[in-house]
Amino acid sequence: MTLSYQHLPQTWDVLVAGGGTAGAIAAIAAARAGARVLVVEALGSLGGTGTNAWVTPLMRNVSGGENLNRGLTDELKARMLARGDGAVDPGGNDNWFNPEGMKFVLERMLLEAGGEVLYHTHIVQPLLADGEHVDGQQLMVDGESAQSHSINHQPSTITSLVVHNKGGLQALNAAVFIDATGDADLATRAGVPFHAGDEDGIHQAMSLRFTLAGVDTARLCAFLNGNGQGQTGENFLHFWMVWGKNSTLEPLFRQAVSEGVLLERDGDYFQGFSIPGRPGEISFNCPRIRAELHDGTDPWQLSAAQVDGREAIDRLTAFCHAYLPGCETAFIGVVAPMVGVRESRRIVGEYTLTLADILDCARFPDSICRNHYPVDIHSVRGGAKLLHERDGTAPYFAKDAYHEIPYRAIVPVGIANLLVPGRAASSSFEAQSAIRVQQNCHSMGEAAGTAAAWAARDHGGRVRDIDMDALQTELRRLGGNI
């Protein structure tokens, strides 16, 4: 492929593609470690899934009652709490946050650290060192649709990243690159092999989140308490319905379907939460996008998902008006500008985390994160594999158990100066569903950012050459739970 672009003269130590959940934290960590950092972000704010997809609150990741994700995650929560955009419920859960407030906090943390951000910019193609190339578009390593490709046996080096924005096509230079696009866009365009979906190539369900504002939360809270969904108060509402899961709201959903207010699939997943700093507003972890739209890397499916999601939001809003006391005059407050994608491409890394690793509480000498969030598969196939069981006899089901995520899982094969933290890390389909939650992405991002800064400073960009003991010691010094 021949590109005509402007090659900018600046050079950064670390270039982060995607300023989302892992990318924003990675950039902050790299800048604090002394690197010159640039974040390239497609939208107009940092935070990705947590802000632009409106995924709130953070899912708890605890072992023995203690949070497993610390370090920059703790600082982010503290800053959110201080500005009134975070909250701690009576049970000690500190994961409640306002996505709009998080945009401000992450941007301030990056700028204070000396990092730069280039908004409204899309990545196009990485450029490899002279004589290195990739033949064709790299597709999944398993499956009939895989195309032939060529990667040198020795790791290749990315020298620049071509991006597109209002200035046209531009090539940006860096010593180390971090792919935090969530979909491994940079890595796969550099020729890194990947997996996608389950054994049949089917991905987890996507959602388009929204909020209802103007809710009388006191009345809604009283109704939910009287309906068997006990609440801790109107400021920390959490209610839900999934077909066949014994939700006390199921009869209302069944009535709404029979009366033509909802479609049957609108009850596949329904969940609502309060939002700190936004009284009278409820964030919904739904609607679930229809089953045939499940590939977050397909632009046509993403576009259709926005349309399908908005149609479903209208139905759910009508349901809330008619069936949930306190919501009679509520109105749509926010529709997330970004479709919520749980899983798409997963790189082939130096190590691939598996379901057995999770259930056996695997430990690794290059650990960068601890996890006890369960295997959580939102299947488009429906109830049979909606959510993994939350208890069992494997070691992982003990209350004080956890497994580790190794640094090698964010090191892609074939590229010398690239890291891929977040939901696209090297893992099986089942394992990815456990490690994909935001706080794990924070921890992987913090490790990636620190490692990238060191690789740029001391190792010519080679991310495999950093001292792992020193990295773990530094992460602990910064408050990490390693």
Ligand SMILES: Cc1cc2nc3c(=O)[nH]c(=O)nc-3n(C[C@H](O)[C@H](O)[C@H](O)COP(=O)(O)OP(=O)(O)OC[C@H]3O[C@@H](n4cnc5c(N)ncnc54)[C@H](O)[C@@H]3O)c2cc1C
The other form holds:
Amino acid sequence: MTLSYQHLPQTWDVLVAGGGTAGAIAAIAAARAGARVLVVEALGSLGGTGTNAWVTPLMRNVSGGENLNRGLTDELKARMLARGDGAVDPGGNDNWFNPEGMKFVLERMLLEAGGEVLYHTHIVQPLLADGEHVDGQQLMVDGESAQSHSINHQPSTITSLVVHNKGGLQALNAAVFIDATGDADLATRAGVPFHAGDEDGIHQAMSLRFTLAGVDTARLCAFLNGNGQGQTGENFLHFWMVWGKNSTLEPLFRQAVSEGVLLERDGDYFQGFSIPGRPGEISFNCPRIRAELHDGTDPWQLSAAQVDGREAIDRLTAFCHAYLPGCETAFIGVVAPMVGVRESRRIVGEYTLTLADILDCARFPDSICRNHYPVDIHSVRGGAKLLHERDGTAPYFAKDAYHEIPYRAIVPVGIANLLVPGRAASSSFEAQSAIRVQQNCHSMGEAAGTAAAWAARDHGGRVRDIDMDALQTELRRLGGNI
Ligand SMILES: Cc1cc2nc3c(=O)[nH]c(=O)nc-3n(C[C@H](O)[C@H](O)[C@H](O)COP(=O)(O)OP(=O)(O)OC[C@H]3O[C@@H](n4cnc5c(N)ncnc54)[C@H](O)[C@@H]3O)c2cc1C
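Having looked at the form predicted on its own, could you now put up the form predicted together with the ligand?
Okay, now the whole complex, with that chain kicking things off.
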């Protein structure tokens, strides 16, 4: 079968596929570095998992009392705080945010920097310099059929990206591409090899997040305090229940299961948070999607996950109505537009970050980010899985420890002008579970955007030719903690 597409005449310096957590920041950084930037985004707003999967708050990433992710992350937080969509809790945690507010802030930051965005557009297929492509699909340019491609030893160059939207199929030209789809959609379609899941190909659990609005938070806070879920105040509620982890809410969950309100698996992971700027509303980091549906790159599983999650949200809402004082008349505020995917494909890059790198606090000459968030696998297998035998004893467990993420982990093998920041960066299953949190995705994105702008301006798009000392100096100048 052949498909034809329209090849647009303009060329961007940097094309960012996926305007999510890493991608939006990458695009802002690239535009501020002087590049002509286009973001291609499947949904109608920026922020990705953070905003459209409603993943709030930003996970803390602290070493020696200092937040490790600075630069654009600091600016994003400050702008959120200024408009009431961010907050600092009594313990000094400044990572609380309202996902709907973040969509506005990211979009403004991009447009102010001169970046462009094309929403409601899916990537289809990158085209390589020699007119070849990877997977045997036949695409046609004005009636000329393209050939299939296999990766050679010399890195190939992507010249354009075919996308699909209401205009049909269109090819967009750029000097450098950033794949920030989270799933490495662009990279893998260009032939970049990848890993997916654990040693058995099993992925971390997906979740469909939601909110309950109309909550009487004063009553809920009083109940939670009386129940041993110590709260700092009604504006910063945080409560949880996981079977077998000594949550004081476990007896209530047990009762709800026995009374047919919840299913057993509804207690595999339950967590609620307050949201700045949205009084009376609680954001839930659940439900977990049932175990068989774990592959976020399988469209059928993803669709079934949406259905499965919605059913579970109905059960959890009924539970909150009946068992949590203050929630009796609460109603569903938001069901996240995106199913939350913690881990899917991970590219093979010029360096693959490992569990040992994390535990031994590895340092790299091309460091672009520091991380102290722990290995955190939400396993669909249930129960605790032994991750490593150095739990609690490795150097990483010191309060002032951190490891670094090298630039090479976002440089995919085989392609000259592509970077892959975010949760699809080159890492083992265990290492990915530590580096995937949002602030690290920001830092990887900021480095990728700056490097991409320079590669387009000075190096014919070649991302390996960047002067690493100069990049690190620039990231520091921009406030980065490198
Ligand atoms: C349920 C859950 C809970 C989590 N909890 C926390 C937490 O509390 N704190 C924290 O800091 N982190 C948390 N994380 C991790 C963190 O949110 C993610 O790892 C991170 O946001 C991923 O960022 P990313 O840029 O790699 O991908 P994303 O933010 O997902 O961005 C990908 C973007 O690409 C777009 N896209 C995808 N495919 C295409 C395509 N083919 N064409 C066009 N556009 C496309 C998407 O629409 C999206 O906008 C959680 C994750 C999940 C799923």
